[in-house]
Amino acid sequence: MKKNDLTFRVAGRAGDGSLTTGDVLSKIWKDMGLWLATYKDFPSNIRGLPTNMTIRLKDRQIYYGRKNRLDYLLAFDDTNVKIHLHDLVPGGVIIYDNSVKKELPPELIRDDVHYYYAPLKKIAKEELGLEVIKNIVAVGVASYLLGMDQDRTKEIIYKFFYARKGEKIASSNVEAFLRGWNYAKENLQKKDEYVVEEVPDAKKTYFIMGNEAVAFGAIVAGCRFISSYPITPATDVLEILARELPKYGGVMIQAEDELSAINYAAGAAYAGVRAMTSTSGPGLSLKTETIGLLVMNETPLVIYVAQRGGPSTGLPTKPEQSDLFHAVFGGHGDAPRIVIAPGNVKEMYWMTIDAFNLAEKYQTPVILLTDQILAQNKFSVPVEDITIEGVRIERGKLLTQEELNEIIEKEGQFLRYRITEDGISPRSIPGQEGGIYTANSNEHQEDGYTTEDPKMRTAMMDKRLRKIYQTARKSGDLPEDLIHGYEDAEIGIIGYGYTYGPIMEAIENLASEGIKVKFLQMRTLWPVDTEKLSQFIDSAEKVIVVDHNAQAQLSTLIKIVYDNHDKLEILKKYDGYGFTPEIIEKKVKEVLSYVG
């Protein structure tokens, strides 16, 4: 029997709410006290297509939602047990709705593949009058053959949709999920061994995505102003705060476009307000120009960049990590930016709070860097791991009146760009007396007025530089890369971003055959942290480097900074899908087949 251990899969088609079958199950998975981890595959099309919701659930911590192989498939149409039919391990279950096509065409049928027949359509449309809530006759389907509780799992439905939708609907729901159950339970003969059960005193969780964990992070962090245009897979970001800043004061502004979303909120910090943006990789582009403009005069703003498939329109829908150079080196001249990556649900919080500040103790843009998988996917986190202890408020050399009103006293006049030693000026903000500057784009003097001279060029080049690769990376300020696994491995794995979860998972299962790996998570990805990146590679024979692109960019930023390239192997993946432990797993085999 395998219990409390299962990759489910839910297979419709777009715009059929068909996924909403994979988050009421989640949600009552979640309530049984189970650990969850979510994999939305859907098309950029509004209908029609098909699309897809794997769920992973383990009655311990997951860390990534998407396996090579599932065990079960919950089918809407015949397209779709096409598509996913060879994904499905030995013994593995297929629920297919039969509304349509009463059998499966025999080269849809594997011998080592239990199938379950029910009319899921037929019963909603011709017994409760609405072919919608084929859904949730579904889950009573699903959640009899899994040999869950009816009682429990009757409560929690209703309580969902009574939260969201009032009794009628909870109660039609209810009636729903009782139809598929007794469907079920009296013409499916259950044959197989998939076992769900409620986990006693299970740990308490919170189950969201990285995009709801980026907007709560910006809100905690004294955000106060967020203008964007939606963007695929950012745009979750917007409509939270959109509903949530005014309650504290914020303001959200959908601009016209990316160029103006950026513009309103560089002159929302300039003010002096906590400001972000947030985009994708076609409005990191439009945005870049701004980018420039913030670095030159060192304005501090977040910029969230949530990374899909391109160049141009791309994949809107799909994952990669294909915005890196740009991310880091995007723009014109020499525009040093701090850019850093989380890993997980919970880094997406806290480092969400580190970037806003960063880019004021820096005066800096700061790009928060993620991808489609963290961000639009949801995973079970504890709760104690978003909170709002131990927080901190860093607003860095930003001045107060009385600070302000001594350095006029002392200096006669008050050099919004006065050259330091560590490379941060004090920083006013309009309305204080005395503490008015200009800023444009142009290259300037220590009190901001344009200037040409060789001299100040040099001295006002070197200073935004030496507060990023000096001061920044000396600090201990920026989010430390972090080292996983076994010390004494002698192969390394490089990864950032929701590779995280992958290569822990495969770490987990090479233990598990003798075989020991070690991983450097870097969650700094400009300015790079030299000396642990180097120490890293160096203690290592080989170094796998996770590259979700074509181009190999983290590879590529590596050797900018490290010279052993011998030592480094890239590992590639650019189909529109995000890797899997067992890729990792398999290339870290080959490795070791040759190393020594």
Given for the second form:
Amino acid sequence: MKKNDLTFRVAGRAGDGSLTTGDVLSKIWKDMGLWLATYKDFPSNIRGLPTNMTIRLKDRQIYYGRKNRLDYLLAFDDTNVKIHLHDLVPGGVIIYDNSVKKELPPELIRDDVHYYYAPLKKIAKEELGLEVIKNIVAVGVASYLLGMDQDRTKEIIYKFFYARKGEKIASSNVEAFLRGWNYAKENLQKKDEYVVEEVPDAKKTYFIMGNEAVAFGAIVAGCRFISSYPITPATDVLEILARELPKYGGVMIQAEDELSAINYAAGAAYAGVRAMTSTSGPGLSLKTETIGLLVMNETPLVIYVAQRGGPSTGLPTKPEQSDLFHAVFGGHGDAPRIVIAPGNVKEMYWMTIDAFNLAEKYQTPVILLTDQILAQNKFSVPVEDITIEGVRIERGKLLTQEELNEIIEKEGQFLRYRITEDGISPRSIPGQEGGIYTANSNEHQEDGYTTEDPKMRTAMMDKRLRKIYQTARKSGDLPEDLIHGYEDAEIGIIGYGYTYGPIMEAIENLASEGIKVKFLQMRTLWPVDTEKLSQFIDSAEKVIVVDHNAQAQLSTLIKIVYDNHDKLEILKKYDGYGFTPEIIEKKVKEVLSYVG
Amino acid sequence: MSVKVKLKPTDFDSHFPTWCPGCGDYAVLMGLKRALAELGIPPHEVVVVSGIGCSGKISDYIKAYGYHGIHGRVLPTAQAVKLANPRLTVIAAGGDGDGYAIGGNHFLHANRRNIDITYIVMNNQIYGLTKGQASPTSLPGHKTGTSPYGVVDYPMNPLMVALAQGATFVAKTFSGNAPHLVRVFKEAIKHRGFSFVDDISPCVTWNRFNTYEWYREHIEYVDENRDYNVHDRLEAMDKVKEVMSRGKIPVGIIYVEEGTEPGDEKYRKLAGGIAPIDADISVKEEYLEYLKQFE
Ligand SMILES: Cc1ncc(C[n+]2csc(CCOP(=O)(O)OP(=O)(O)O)c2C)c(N)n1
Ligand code: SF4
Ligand SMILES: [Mg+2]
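Same protein, different state: after the form predicted alone, show the form predicted together with its partner chain.
Time for the whole complex; same chain goes first.
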């Protein structure tokens, strides 16, 4: 019997409701006390093309929603059986909706896989009069086959739909569930070994999407202005804040384009409001000129970037980490900014708060860099990982009217861009008496007035560099890069963002085979903590850089800041799919084979 | 706007401009100082957001909070300053290239959002700072650096665009007529909503075709002996069309819509009347409500 450890995929065509089926199943399993992680794989299209969602569940912490091999496939048509057939493990299961094609052709029959046929669509249409409800019929079939408790599941489904759609819809969904359950009970003979059972005394968790965690982080951090232009996979943040910010005196402006989005946000930030803009690669390209402006006029702004496959429109709904160069170096001129990258949902929440504090303390744009996998998938997180306890709002050298008066009294004048030892100047906001200055995109002197004086130019540039490369770098304020796994391991791995998930799982799997690995999870991508990075590289025999793009951007970034390259092994991928634990495990073994 | 205080235009003096002698932008600077002083708005409650161009330098030359941004992005910044803090008087200012070419899209949308700011375009029908290239308002046949055989494209009509996009205050004035300009600026600033002022601001260095004299010959004041209803959008459009059909330039307050709720107030209403600058950002228990949906 295989209990409470399952990789389950729902696959259909866009419009089939595969994602809804996945959502309902996840909700049921979550309420049964299981830990989950999803992997949504959908095309950039509303109807017609194949779409699927993978849900992984365990009775303990789970890092990632995708694996190479699959246990369970729920396929709404034969095309989807064909696509996913060879991902199934021996002993795996296919539930096939045979409403249209009664039998699968011989080439889609594997003799090491269990097949269950159920006319889901037909039951929905003919017995319930509503084709879309086939999703819930499917849930009924799957629940029966997985040996789940009927009453408990029924209750969860009822509550789920009752809360969203009311009594009538809740009842008809329960009815659909029962039809599926009964069909399975009467017609299908359980042959496989998978079961999912309620976990006694389960830990309380939230089941939350990365974008939902970022939006919450923004609210808690005191963000009261967002302006963006819709783009997958970042749009959720804009939609959530459109709904939530007005509750707290905030404003959402859906901008006419990304050029304006970031400038709206900048205007609010300049006026003294915590502000952000959110986007993905194409939007980041349009926002880039303004990032340089914000470096120049020292305006704090959080820029949330959820990466997707590029270049150009690229793979709009698929993951990639190919905007690293752009995030770190994008734009003209010397424009250092802070780039931070959370690796999981908990960090997405906390590092959003960090981003707002860093932006104001260092009066700089901060890029919060994530990716489609973290942004759009849901993960179980213990409730104590997302709390408001310990949240601090740090506004740096933003002056009150009294502090401004004191400066003027003491120094005779207020200089917004005063050249200070730490590179950070006192900041006034419009409306304050005595705080007048021009936030200037031209090089400027200490009061903000345009200058081309070579001495002043040099001093101003040095000041802007100093606050990032010295003050921020040495402050302990930047999210620390973390070392996971076994400190004394010979093989190291470096990664950032979502690859935290598959790498952590690979470390666990390898450990069970007696292979020790350590992992440097980079969380501040710029400015890089070169001491920690170099020590990590020096302490290993070989270091695998997990790089989800074609030009090995993370590896290149590491090479720029540290010249001991010989140890680096690049593990690249750019086919539109996330790394899996298996891919990483294989690479580790390959490297081990020639290290020792 | 706050309590009226006695102010002089010189209270807004800052660095001395580096514009060419005779440049139309001087009149805009003077006129703005005068209008603000006469309206009693103290410098620290004024924000001048400007673009890039000779005209864009204006935020450097006036004592007020300034934001000298990048080319074309004046309007988003300025609108957001007002949305953030409604107690500020926000002036957006830039050139015809800045506002009608690279920033053209924002012009369309600012008209429809109707946020309570004043937008002054110093329209010299040329790119001044980059030394004399054609702009979207350069007239066909005009020979410039980028139109050696004369401008080919039809010029943009900013007044008609603003009127068509739902602007609630549309005016055109002339740097060669300071009293008119001050009067228009004052009305524009007082208007609740997006006020658009296209100012004819001759470039004496790079536009030797559209000179002060040329403008004087072509201007027709629509607000002296007004013969149409200034509160009627279609009549205003007809007037602009009619004047232009005779080869003339309509100057004056073209259209005013009163009583329409400014966009920033509408957004504020959504937030229970609180502006972002006044929002409480201390960490609160009530935030936790949001997490219930994930339990
Ligand atoms: C993105 C960008 N493109 C081009 C420029 C160069 N540039 C500076 S000002 C300007 C045009 C200025 O014309 P206008 O807006 O009419 O202002 P004027 O100088 O006439 O007042 C251009 C093209 C720039 N600064 N930024
Ligand atoms: S070049 Fe033209 S627009 Fe620029 S300052 Fe001189 S006159 Fe004015
Ligand atoms: Mg111009």
